[in-house]
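A single chain, nothing else alongside it, follows as structure tokens in the form predicted on its own.
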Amino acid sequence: MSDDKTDKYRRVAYYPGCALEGTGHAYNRSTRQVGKALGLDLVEVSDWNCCGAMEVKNIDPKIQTYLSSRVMSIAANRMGMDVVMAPCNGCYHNLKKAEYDLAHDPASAEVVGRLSAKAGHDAYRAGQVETIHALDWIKAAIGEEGLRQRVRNGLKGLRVANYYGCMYTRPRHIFPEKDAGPGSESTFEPHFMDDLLAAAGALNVEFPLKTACCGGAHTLSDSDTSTKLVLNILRAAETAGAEVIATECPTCHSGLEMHQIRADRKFGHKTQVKIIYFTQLLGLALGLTARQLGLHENVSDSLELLAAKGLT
């Protein structure tokens, strides 16, 4: 990768989403602390807005096209942005899908079109910026050369299962710069958030169920679904012998605690692994504590596993 390439990812318009400032503290804790350890330059985009997330694409997903487009029209029209930065699977996936709409629905692009000039803003155009998530982020402006030269507390063989999610990979078609050969990322085995771990110092399990659906859209109207699909999740990890999970969506990141106190509390079945995000995991191999990354913050209590390794 070109230093010109790795320039563009340095300083980026950070869109954390609803999720970061309630329920994912923590990774948005983190995030910013692993971004200030690594020289890496977060400027939060500017009077952002929700996404859309699901509830207002299953009512009117033009609606969602211009919400996601506001904010990408925000970094690019009034902060000068490049690179949109989104941690959040379902931000990311939103912002990716809207972008992908506006570049081949002229529907989408006149209600973006009409909804901007109603708001008293630029429209945006697609191909203004470029939406990235927080593993595209580090794994571009840093790499795992540059991680290593910086770790300093590595995570000593740490075991870990690499869940990603589904939305981080599908629908396939708006990811085009995923399976694009040597160096992109894959849409069929995802590897950045394991790249990046290995470079730390953790040892990746083989895990099956990296994509698999954790159940989040189905939470609260069906519980007893969400919390068997992620049951599997979390045996599939135990079986592989992973003793974390690492996470890289707050949906996600939630829905694997939350269902994992639900599966032991209605159904009486116990597992230990615990549920951390990728980016507390890199700041504890960066040295920072486990106060700076929010670790005590998640509801999965990994602190007696984590002292025991000698991690904080």
Contents of the next structure:
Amino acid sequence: MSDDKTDKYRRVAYYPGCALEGTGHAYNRSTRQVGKALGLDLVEVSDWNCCGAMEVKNIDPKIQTYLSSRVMSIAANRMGMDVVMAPCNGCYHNLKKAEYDLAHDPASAEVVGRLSAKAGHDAYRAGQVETIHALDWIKAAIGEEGLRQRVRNGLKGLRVANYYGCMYTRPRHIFPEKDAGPGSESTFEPHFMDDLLAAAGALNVEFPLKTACCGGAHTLSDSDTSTKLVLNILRAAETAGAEVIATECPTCHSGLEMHQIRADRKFGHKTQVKIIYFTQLLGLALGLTARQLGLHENVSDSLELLAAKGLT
Amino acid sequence: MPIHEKSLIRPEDLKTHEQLVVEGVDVSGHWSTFIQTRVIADYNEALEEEVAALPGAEHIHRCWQCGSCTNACTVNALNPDFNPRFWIYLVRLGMQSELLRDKDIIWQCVSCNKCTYACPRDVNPEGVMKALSHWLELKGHTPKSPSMIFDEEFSEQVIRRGRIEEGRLIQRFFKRTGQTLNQEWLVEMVRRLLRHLPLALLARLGLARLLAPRSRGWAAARAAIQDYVGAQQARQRRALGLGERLETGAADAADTTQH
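What about the form predicted in complex with the partner chain, after the form predicted on its own?
Following is the full complex, with the preceding chain placed first.
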């Protein structure tokens, strides 16, 4: 990562999104705490709206583009920021997709321009901000070496399967900065979370389902399918020897937690692996407490395991 | 375009004879398998055009049937009948009756975008799956899928207030799909959630449930979005040869499928 990013990412516009105000509250909390501990500045996007998630595009894709563009427009035109950081894969994906569509599809740009004028704000123009994920943020602003220097209570070889899900890498064309040579993220085999957690002292297991789908889009509308997909991920992680699955998306995280219980209660398939946000793991390594990081808010109860490992 | 005729052969069209001797040669069992002659008389020549008029399927014509989408598909791994390549083929040929045999599973696409990642022709098969299930619903071939009901509830909240509140969304969705919240796994999840939760957070979640979060200054954006969605839906209905939109909330509720 170049030095200009190191400086550029030290102060970013923060777009938490709807899930982080609800079921993903622990992710919100731990992201803010880790930012604080690392001396990074998060400025929340004022009056942000939902990005459209996985749902609005099925009513109309251009409305989703408009919703995402409004968030970027506020960050750029009202707040004067040039980087938007979204920890939620869904938000991150949709902002990236809007960015791509506005740069390459005149029809999308026309609709966004028209709706923004009617809604009374400046239209977002492609290139005004750079949207990044929480992983990019820490990786570029602090880096593995910086993290290693700041670790106070290393993860002591905690065996972790890193789960990235779908929206962080697919489809490839909306992430032009990925697959761009040494140092860049890979859409085929992402490694930013692996890199950060290894620097924090975790032992990353060989996990083949990093970018498998948890069925998050149909977690309630086709629950049996989601349960099968999640069970597959949980079992693969356990087979790989993981004690913990690290997540970087609130939908994946709550999907894994919910269907772990559902697989057990409805189909009698019990799994033990714990599900923890990567920011919570980083926070522990930085010496923050379980409570500060919202570990007690997780449905998947990892407190005992972490205590036994001497991590809390 | 390569033709995967195998997918079109149905077990009921296979004719075999346990005992068959033709001109002194024993061709019993396997050797006497014939495929019933098939006559297709209901090509829908407008099918591809109709589907392509719905958002997501604009590039269906680019498909050259390589099968990368089906090969990469998450749902296909669970159910081999879920076959995006085959459905794109049927739509392009206008083989509507063949397509309708699979009408009840097409909505199950989980939008993981593995197909879109793998597609060498930028067909956007994920978008085609969404357009197809939308087409099936608009044409009245299927009731609204649970997924569409969820999307509608979600979008309605976003358009109305700019943000969603998950508790309200889940409650409304379960109600519209006729499911009870009193399911063992759901109760167990809430129980585990409450085990360590501090009172302050509970109070905050309860407050969000009552007040419903909203973006400030949203009214103008709401009006702009509603205008646009209304115009788009009217355009789509015209493209599919349907009358102007008549749907009401009551009609939607009657459409609800039970799962």
